[in-house]
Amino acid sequence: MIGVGKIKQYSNILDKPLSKGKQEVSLSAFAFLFSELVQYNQTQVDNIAELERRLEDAGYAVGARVLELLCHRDKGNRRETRLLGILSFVHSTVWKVLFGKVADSLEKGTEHEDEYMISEKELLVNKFISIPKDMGTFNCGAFVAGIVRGVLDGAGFPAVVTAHFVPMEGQQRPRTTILIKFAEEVLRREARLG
């Protein structure tokens, strides 16, 4: 056998194979790409609302393909089935793959029984975006809601998913939450699962 126990000698570093390493992509790049993203998309809209949807829709194709890898990697092809597990991959493994580090908070809504709240104190997309004074409430957290919403719909937990700023006391910049109001057949599943 040829090559067995030997340790490969590589003459030129240009020869060594390329290590997997962390699947990290540069933030200054990620920055780039979203300030083109989001510059692009507002050449091609008349108002905030649109853009916004823009950025959703380009979040919810990003959502969709992170389930099918996450689920393919660390799941073994196995999806959610109940409510507060999909909720928990999302705002823990989806969050963490996705930013680096798990959401700031999950909560459900006081209000109504189908809404939950994803908060993040300095969301990644929100960091380094200044927004004109003429864009009023313009949030970049509406990709991360596409996603979201990308994630939860392949999941099989239709809903729908917007970003928020929510003021905080004390803190110049506010907080983004991603509400996520589910819709009447997810809850009624839920019901029947028991």
Contents of the next structure:
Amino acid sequence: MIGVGKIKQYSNILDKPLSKGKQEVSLSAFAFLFSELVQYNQTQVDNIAELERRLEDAGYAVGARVLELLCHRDKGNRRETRLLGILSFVHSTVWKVLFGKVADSLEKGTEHEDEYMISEKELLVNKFISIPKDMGTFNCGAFVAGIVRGVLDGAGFPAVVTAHFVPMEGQQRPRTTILIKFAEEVLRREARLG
Amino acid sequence: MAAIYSIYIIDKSGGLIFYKDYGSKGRMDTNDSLRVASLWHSMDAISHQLSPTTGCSGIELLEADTFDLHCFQSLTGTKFFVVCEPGTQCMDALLKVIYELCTDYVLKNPFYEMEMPIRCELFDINLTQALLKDRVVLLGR
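Can you now output the form predicted together with its partner chain? The one shown was the form predicted alone.
Next comes the full complex, this chain leading.
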């Protein structure tokens, strides 16, 4: 945003510096908008898997743009080439910008080499959402999974990303895990880089 | 000690969308609670006519021998009322808290259809928490 009092006028909009923008957005406004996004998609599909896919696609578009913006704004146009680098970028920078805090934890999967998990006690997008019993394991966090997939794809780390509820003992609400499964080529490249 | 007997939420057309009772007194089955809700809705509407001055916004408090009924009406016509022991304090504040919880966990839920009964897990959890906190505050006085 060009502030009041700045004399320099830009003749071409592309020359204007990228503004930091407002750091805060009303949570209620976002919650209503997201609720409407889910409701709209519900009218267009027949089953839950299709609804999850649509939410993921919506998130993918966000992820691709977020990557470009953050690379320019926060990382000085540097590109991540290592797996751990891009994962910690997603876990810290992306989460901080989108949700106001870093993700709760980043773990490597024990069973498979290509699996990593980002966990969160309660995803911001799910804060006001109660899933009805007849929707089974549907998770609106599919939107966030799509964002992560968009970021990883754009950075050159193709992966399959899904969101799951993991019940915790002693807690009424299950925590959410974003499961990232990298493609073969990513692991091969990572091994080659040493 | 404060005792809340039950909480009702009615939508703007008078249908009951939420009913919860606490304790063994005043427990009602579904049909009765629906009847009470529509009765209250009609009484509230009649109160507009009965008022000797213009600008009556509805019934806020009903005091009887064995219970008090506090009612809060939102700008959209949704009514929240609580039946409690006579002389219970801070019910207005509690009603406002319930209103806020409703806007948060019911209206922002994409799976809630307007004018339908409230079946939101998060709303129930937070309502119970709010009541427990409320009782602690009242006990401390």
